[in-house]
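In structure tokens, the next block holds one chain alone, the form predicted alone.
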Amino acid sequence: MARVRPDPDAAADAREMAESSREDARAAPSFAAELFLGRMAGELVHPFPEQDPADRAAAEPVLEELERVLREVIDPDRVDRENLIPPEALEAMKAAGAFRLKLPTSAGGLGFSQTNYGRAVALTASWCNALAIWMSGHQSIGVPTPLKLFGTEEQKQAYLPRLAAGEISAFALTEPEAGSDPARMETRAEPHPDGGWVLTGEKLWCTNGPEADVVIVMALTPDKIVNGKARKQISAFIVETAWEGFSTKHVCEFMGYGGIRSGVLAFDHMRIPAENLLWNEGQGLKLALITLNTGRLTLPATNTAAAKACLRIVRQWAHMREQWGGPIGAQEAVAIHLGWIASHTFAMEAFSDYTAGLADRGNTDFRIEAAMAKLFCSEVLFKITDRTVQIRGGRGYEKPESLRARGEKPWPVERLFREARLNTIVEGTSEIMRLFIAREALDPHLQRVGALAEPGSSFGAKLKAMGRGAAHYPLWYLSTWWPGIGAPAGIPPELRGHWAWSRRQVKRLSRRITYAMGRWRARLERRQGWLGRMVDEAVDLTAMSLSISRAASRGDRGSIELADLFCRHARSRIRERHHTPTALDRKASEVAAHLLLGHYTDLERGIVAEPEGD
């Protein structure tokens, strides 16, 4: 029977590797980070930072050409059905500039801002999500982004023009036994006696990998001794798939996104030149995490586009479909779904636009906001597609080609539902996102008093932590009870109450975090249920603030109504989380442990069962 408790040594190694690869402590402002400390920094979100009109206008000709190509060249239902994007369609998208949007103009790219790039992939995703995945796998996390951030001038000159000319790139981190835990990575790059490296191993689910010309590959390099202990090193390499030793062992097929190319890549004693080490030896995992921070911003944009597609479908269908003497949208049971979809799509757009704007400004630390946007938009989209299927009924479950064959409008609801499911998994599962956000949110507290909860801390370190805590927390705690000022100028009267309520909840959340740290100390990291609810509350509070600010910026009645409804839903969720006891988490964990030990196998009787094991 499998082990039901984690291996303490393996867990410690994984934690040490993750901690050593974290980004530096925050030195720039962050609305989300301040929120966890009890401060609702309204000046960071209001007035809403709308895109510069000149930047927006600069992208219009490219977006118009992309839309033309999408409509004239690409049949998304055929792509999904045949699990293939025709080569001529890819070439047409390349010619339209879709694969060089984020590349600098000096290398032949279009030099798009993050906001304009998000608009381009969102437009593409609204028509053919698989094509948006190709674009994202190539530009969001593929070679261009880490190369721009960490590459030498020689590396940039060697590869950026090739990528702008049409070569496809990919990013290879995940392995069969190493997903969210990089400590289990097995792919290795060993120094060669004649210089350079020898790469051996396999990578799994590498988007664009089977078609890529250039790939960023993460691999273990020789350990380094740190404080008398060998520490694993992960380094990043620029690898060309034309080199000897590369092969695609398998092309994966998935529930949705027919047409994407993802697979198992193998590297068999591949020689890599010394100059193809990207950044520094041992900095690969940190490079990956920083790359993913920006890369995750694509998902909120594409998720929002899919939500808008669903909104358009249900708006039309609920108006035209008549039952019980009128349109189904007039019936409260359906109207509730419609209102939820519309208000949450509004919040998704505000979240997506805000985080893209943060990346463009360049003077903020948006790692928490990016993770929040990915978590929020991916979770909400799946609920939106689920409600869209429900509103469409049997037609929502029917494939577009079947609808078309019997003369009905072939809205691709079934495909949108299947595709939405991936977003809560890719580029960090929702569970990992919650833990990542929680770790980043708690960092200021851990910097101050973390030694009190660290088993290996010396008495002197604990004493200093106690002193820092005694000097900071009494006055800080009192400040969390201070009511604060009213809503900022410009907030519509209908939304001021939501803003004031959010500010009170932010202070309450910070008190609960402090209480939890004192209560559970080193055990807090194991209270993942509580941590997840704490993060979800903060995400909802952030989405409320952004929705209110966006509505205030636009000023129209529709935006105010949508923001108001979203805030009402978010407040209801937050209240519900407050009534979820941690005892319920412990009981669920106890049942899960017994399940793994085989205590409930009677529940599995009466089915045709496959033999257990690999």
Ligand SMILES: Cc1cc2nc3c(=O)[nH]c(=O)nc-3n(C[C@H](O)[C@H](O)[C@H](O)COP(=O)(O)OP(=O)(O)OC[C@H]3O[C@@H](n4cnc5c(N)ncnc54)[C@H](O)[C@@H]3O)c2cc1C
Given for the second form:
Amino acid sequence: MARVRPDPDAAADAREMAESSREDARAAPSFAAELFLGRMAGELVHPFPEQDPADRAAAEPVLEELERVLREVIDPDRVDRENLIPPEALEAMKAAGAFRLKLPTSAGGLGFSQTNYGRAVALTASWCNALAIWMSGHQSIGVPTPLKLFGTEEQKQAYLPRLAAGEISAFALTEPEAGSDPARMETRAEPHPDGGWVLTGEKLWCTNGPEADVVIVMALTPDKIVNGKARKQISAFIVETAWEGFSTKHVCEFMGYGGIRSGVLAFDHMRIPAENLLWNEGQGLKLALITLNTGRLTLPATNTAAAKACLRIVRQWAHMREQWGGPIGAQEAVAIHLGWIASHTFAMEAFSDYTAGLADRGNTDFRIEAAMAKLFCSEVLFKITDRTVQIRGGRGYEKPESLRARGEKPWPVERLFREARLNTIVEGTSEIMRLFIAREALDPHLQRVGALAEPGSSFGAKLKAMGRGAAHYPLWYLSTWWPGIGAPAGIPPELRGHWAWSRRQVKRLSRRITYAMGRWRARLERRQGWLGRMVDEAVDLTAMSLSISRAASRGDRGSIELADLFCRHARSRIRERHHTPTALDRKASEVAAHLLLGHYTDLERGIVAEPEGD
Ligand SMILES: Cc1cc2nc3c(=O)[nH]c(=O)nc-3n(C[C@H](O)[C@H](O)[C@H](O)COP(=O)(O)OP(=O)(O)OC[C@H]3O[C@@H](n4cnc5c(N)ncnc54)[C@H](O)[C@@H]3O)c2cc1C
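The block above covers the form predicted alone; next, return the form predicted together with the ligand.
What follows is the whole complex; the chain from before opens it.
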């Protein structure tokens, strides 16, 4: 029988590897990081930092051209049905600049800011999401981003012009045994006696991989001895698929996104020149995680675009569809869905724009905001597509070509629903995002008093931690009971109450974090239910602040109304989370352990079942 609890040694290895690869904090504080410390840093979100008009205008001609090409050469339903983006359509998108948006102008790229890049990929996603995945697999996480961040001058000169000329790239981290846990990686690069490396192994679900010219591959390199103990090393390599030893073993097919190319890549004793090691030996996982920290900003932008597509459909349908004497949108049950979709789309856009702007400003540590935006937008989008299917009724379940064939509007709701499901899995699953955010949120506390909870820490270290705690916490704790006064100037009267409420909750949240640290100490990291709710609350509070500030910056009645409704929903969710007892998590874990041990197999009676196992 397989184990039902984590192996402590393997868990420690995974933790150590993740810890040693965390991105170093940057100088400027971030709104979300401050929030976990009990401070609602309003000055960081209000007035809403809107995109610089000159930067916005600079992208307009490219966006117009992209839209023209999309309309003229891409039929998104056909792409989905035939699971193919025609080569000539890809070439037309390349000619319009879609695959060199983020490359520097000096290398033949368009030098787009993160915000403009997000706008271009979102525009594409709103028409053909699969094509947006091609662009994002190449530019958000593929070779250009890590190359720009970590490449030597020679590496940049060798590869950036090729990428600008149309070569496609990919990012290969995942393996059959290494999904969320890179410590289980098996692909190896061994030093060759004549110099360079020999790469052997397999990468799974590498987006663009089967068509790529160059791939960033993360692989194990020889262990390093740290404090007398062997520590696994992961390094990153720029690998060309034309080199001997490369093959695509399998092209995968998925629930949605027909037209993407993602597959199993195999490397069989492939020789890699020494100069293709990217950054330093042993820093490959850190490189991958830093790349993902920025790369995952694309998903909030494309998710928001998909939410807008849903909004456009339900607005028209709920108005035109009449049942029981009037438009379905006038029935309260449907109206509640409509309000939810509109208000949450508003919050998604605020979150996505804000985080892209943070990346453009460069000096802020935006890791938490990026992870929050990814978590929030992907989870919300799935609920939006679900509600959209519901509002469309039977038509929501019907394929667009079938709708078209019987003379109805071919809104692709079932495709949007299938596509939305991927976003909570890739580039960090929702569960991993919550753990990542919680880890970063607790970091200032761990720096100060973490030694108290660490089983191996010395008496001296514990004493020092106690001193730091005694100097900081009493005053800090008192300050968290000061509710603060009003809301900043410029916040509309309708939203001022939400702002003040959020500020009180932020302080309350930070107190609850310290109580939990005191109560569970080192065991806190295993309280994933509690941590997840704590993170979700912080995400809702951040989304509230951004929605309020965005509505204040726009100032129109519609924005204020949408922000108000979003805040009401978020407040109701937060209250509900406060009422979820941790005893429920423990009971659920108990039942899960029994389930894994086969206690409830009676429940599976009466179905036609496959044989058990792999
Ligand atoms: C269409 C598609 C495209 C992809 N593109 C790429 C790509 O270009 N490059 C690339 O490298 N990868 C890619 N991936 C891989 C993707 O990033 C992984 O699927 C993802 O990282 C999760 O890994 P996994 O699927 O193996 O899930 P697992 O890690 O096996 O996780 C399974 C479940 O367990 C949960 N879980 C795991 N560990 C924990 C934990 N410690 N605590 C709580 N919950 C946990 C997860 O959240 C998830 O719900 C792609 C995947 C797909 C489907």
